[in-house]
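Single chain ahead, written as C-alpha cells, the form predicted alone.
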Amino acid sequence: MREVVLTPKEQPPYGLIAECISCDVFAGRSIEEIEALPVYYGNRQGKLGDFFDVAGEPADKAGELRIIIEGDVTKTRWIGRDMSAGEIVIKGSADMYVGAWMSGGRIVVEGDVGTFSGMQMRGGELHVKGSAGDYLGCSYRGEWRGMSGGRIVVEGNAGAEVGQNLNGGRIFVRGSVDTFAGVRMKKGLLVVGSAIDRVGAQMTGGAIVVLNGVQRLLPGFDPAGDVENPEIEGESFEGVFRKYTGDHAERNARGVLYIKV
C-alpha cells in the first residue's frame, strides 16, 4: 500500500473544511496536485498546501492508498467525508465529521474526534482510540435515516444521542455515554459501557446493550426475562444481561435492550 503523509502546518483558529482529504480524491493525482486541492476556512478560500507539507508517494486507486497525517488537527473538519476505499490514520485528534458519508475503507483516529462523526455512514470501519463528542454516527439534521452500515469503534467515551437514527451498521463505545443514547433508533446494533439515562428513546428496532449500567431506565421499557451469554445481532456477550423490549411509547416497537446484570 502506497503512503501519503501530511504533516500540519499552522491552522486557522476556526475550522479549516477539508473534504478533500479522502483515498477517494488523492488517488490518481500527483503531490502536486494534491497540493493544490481546495480548503475553506472562514469566507476564504485556499489550498491543501497551505496547511499541510504533503510528501510520499500517491496511488492510482483508492484502496491501494493510505494517507497519515502526522499530528493533531483539531480545527481540521470533514476528514475522509464519502470515502469509499483504502485507509486514513491520523496520528493525534480531529475535529468534527471524520467518516461522514463513509462507504468504505478505514480511518483510525488515535486521539479524539469532535461531534458528528460517522454521521450517515454507509460502510467501512472508524476507530478511534480516544473518545468521541455528541451524535457519533448520527444523522444529518433534518434527515430520519441515520447511519445504514459500517463499523464505529471508540476506545473512550461518547457525548449525547450516540446512534441517533441509526438505521443499520454497528457502534461500540467501551466507556460512557451521555444521553439519548440510541434515539429513534431502527436497526443495528449499538454497545455501550454505560449511560446515564434515555437509552432508547423512541427507538422502534435494533438492539442496544449496555455493559456497565444505565442510571435511569425509561418507563417504555418492558422487562422480557433474563438471557446468559446471549448472542445479539451477530456479536456474542458473556454474563447475564435482563432483556427488555420498547420503547412501547411507539408504535410497533421492536426494539430490544440488554443491561448486563
Contents of the next structure:
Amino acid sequence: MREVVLTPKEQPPYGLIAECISCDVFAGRSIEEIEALPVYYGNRQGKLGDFFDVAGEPADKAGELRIIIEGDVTKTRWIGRDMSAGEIVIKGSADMYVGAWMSGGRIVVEGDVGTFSGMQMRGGELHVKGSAGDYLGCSYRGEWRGMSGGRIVVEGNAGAEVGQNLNGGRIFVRGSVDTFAGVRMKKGLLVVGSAIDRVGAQMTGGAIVVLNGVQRLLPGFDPAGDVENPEIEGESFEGVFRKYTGDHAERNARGVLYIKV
Amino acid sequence: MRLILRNGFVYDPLNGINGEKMDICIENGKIVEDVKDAKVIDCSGKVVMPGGVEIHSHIAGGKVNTGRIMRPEDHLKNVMPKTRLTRAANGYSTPSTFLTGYLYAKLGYTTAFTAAMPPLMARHTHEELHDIPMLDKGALTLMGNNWFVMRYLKRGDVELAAAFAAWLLRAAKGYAIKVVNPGGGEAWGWGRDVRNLDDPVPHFDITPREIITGLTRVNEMLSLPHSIHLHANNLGRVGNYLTTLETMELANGTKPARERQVVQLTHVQFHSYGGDSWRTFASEAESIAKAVNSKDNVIVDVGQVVFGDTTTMTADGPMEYYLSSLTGLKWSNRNIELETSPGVTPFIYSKRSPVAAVQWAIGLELALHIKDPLKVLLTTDHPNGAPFFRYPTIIAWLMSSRYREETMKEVHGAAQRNTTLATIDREYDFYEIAAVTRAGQAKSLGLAEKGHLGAGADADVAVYDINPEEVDPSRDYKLVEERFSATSYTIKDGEIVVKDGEIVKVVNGRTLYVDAKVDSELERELERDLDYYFKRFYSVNLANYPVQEVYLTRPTPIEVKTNVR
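Counterpart to the form predicted alone, namely the form predicted together with the partner chain:
To see the whole picture, the full complex is given below, headed by that same chain.
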C-alpha cells in the first residue's frame, strides 16, 4: 500500500471545505496535482497545497492508497466524502462530515470528529478513537433514507441523534450518547454504552442495544421478556438483556430495544 | 438585432411546415419575411423549431417554496456554481428560480406558465416569477374552490361570477382560470373531499358539475385567451377514469369564444386509472384517448411520469394527504383562506413498483392513442410526474418504439400486462414533437405570437443539433435524447441566449396577464360584495390584495373585450 502524507500548515479560522481529501480523488494524481486540488473557505477558493504539505507516493488505484493526515485538522470538513476504497488515517481531530456518503474503504481518526460524521454511509468503516459530535451516522437534513451499510465505531462518546433514520449498517459507541439515539431508525444495528432518553423514538425496525443503562424509556416500548447472551443482527452479546419492542407510537413498528440488566 | 437562421430543417406545425429546408429571418425581436445586413447562423443539418411553450409546470408560488423548504435533501442535487453570467443554483425536483429559467432555456423553451397560483399568494408567486430569467411567464389562477365563485354560481349569477373572475385575474395578474378538484379543496377544510360530480360542497351546497359548467360559461363570456384549465376530481384514485369521462361530457354543446378548445383537462395520466384496487390497478388510457379523439372542444396535457425521485405538489390538499398516507413520507397541507388548500409530499416512482410502471405507460399511451398531436400536450406536471428537464427522455420514448420496449424490460411487468403500450407501433416524427411541445400549447393558450415561426411571431426559436436526413430517431433514440437536452441555439426575442448548450446571455421575459373589462355597473355591484366579504372573512385588506405591476418583469397586459352585459 502506498502512502500520501498531508501535514497541516496554518489552518483557516473557519471551515475548510476539503472534499478532495479522498483516496478516490487522489488516485492517479501526482503530488503536484494533489496540491492543486480545489478547497473552499468562506467565499474563496484555494488549493489543498495552501493548507497542507503534500508528500509521499501516490497510487493509481484508490484501493492501493493510504492518506495520512499528520495532526489536528479541526477546521477541515468533508474528509473522505464519497470514498469507495483505500484508507485515511487522521492523527488528530477533524471537523464535520468525515466519511459522508462513504461506500468502501476505511477511515481511522485518532482524535475526535465533528457533527454529521459518517452521514448516509453505504459501506466501509469509520473508526473514531476519540468522540463524535451530534448526528453520527445520520441522514442529511430532510432525507429519510439514512445510513444503509458499513460500520462506524466510536471509542469515546457521541452526541444527539446517533443513527437517525438508520437504514442498515452498524454503529457502535462505547461511551455515552445524548438524546434521540436511533430516532426513526428502520434497519440495522445501533449499540451504545449509556443513553439519556428518547432512545429509538419513532423506530420501526432494526435493533438498538444499550449496555450501561437508559435514564428514561419512551412509553411506546413494550417489554418482551429477558434474554441471556443474545445474538442480535449477527453480533453476540454477553449477559442478561431486557428486551422491548417499539416504538408503538408508529404504525407496524418492528424495532427491538435491548437494555442490559 | 438582425439574424438569419440559414438552411435549417424547419418544423412549424401551425404553419404546416414539415421539415422544409428554409431560412428564418429575425428583426427587432420578431420573425420577418426578409432581413438585410443580418448576422447569419448556419443551421444546415439542424432542426429548427419555435421556442418551446410550457403550459403546466409548478415553477413559482407558495407550494413550490413549501417543497423547497420541506426537501433540503433535494438541494444537494443539481448544484451549479455561479458563473460570470449565471447565479449559483441547485435543486432537482424543486429547483431554484434561477435554475428553472436556465434549464428551460437549455431545453429550447422560451415561455412557461406556472400551473396553479392561489390569488392570495399572487404577490409571492410574482416575486418568484420575477427571479425566473430567460422566459416569458404567466400564471394560471385558481378559482375552482373560491367562495365568491361558488356563491355566485350557486345562485345562478353568472354575470357577477364573470365580473369577479375578470377582477381576480387583474388583481392577481393572472392569465387564465385554473380549476383544481372543484369543490374538493373547500370540502377538505371540513376534513372531507368530493368523490363524484354531484357531491355537494359543504355549506355552499354547490356540486363540482355546477362549478365546472359555470366557470366554462364564465370563461367563454369573458372570451379569455385560454380555456378553463381543469384538474378534474379524484386525481390519482383507482378507477377515476369514469369521473374523467363524465367531466369531459360537461364541455358538450359549448362553443368556444375563440379558436381553441373549451376545456383543457390537465395531467390526464393521473386521471386515466382503471381497476378497483391498487392490486388490480390498470390503464384506461385508451378509453380516455377515444373520448378525446371524438370531441372537438376538449384537449389534454399528459402529465408523464419518469422514474425517479420527485416532489408532488398540487392545489389538491386532500389528494396530497391521501398520497402521503400511502407512502408514509413527510407532507404539508395549507389552507389559503377563501380560495384553495394545496399540499406537498415527496414521491418515488420506482421501476420495480407495478403502480409506477403502469403510470409511466399510461402517459405514453395517451400521447400515442390520441391522433391529433395538437390535442395532447407534453407535460410532466412538473414536478409531479417528473422534473421538466426530463422532457428529452419522453421525446425519445415518443419517437422510438424500440426505446419504449427497452424501458419496458427494465420495469415491473404490470406495464406490459395492464396497459396497451406494448401493442403500439406509432412513433412521433419531429413535426409531431413540435406540435406537442410548443404549437399545441401556444394555440391552447391563445398566444398568437408564439409557438410558430410565421412573420409577426415573437422571435423565440430553438435549434437542435439533429440532422433528420441522417438520424433515425427510432434507432438513435439516445442521440435524440441527448440533443434535445441542450440546444445548439436558443433565441429569445431575437437574441441568442443559449449557444451549444451554454447560457450566453441572461434576459428577463415578459409577464403576461389578462385585463378583461366588464360593464361598470356590474363592477360597482361586485365592489360592494368584495368590500363586505374582505372585511368579514379575509385576513388582508381589499386594498392590499391586488398585485402591483412593479412586481412583474416587463408587465404585458393582454386586453380582452368581453361579452358580459
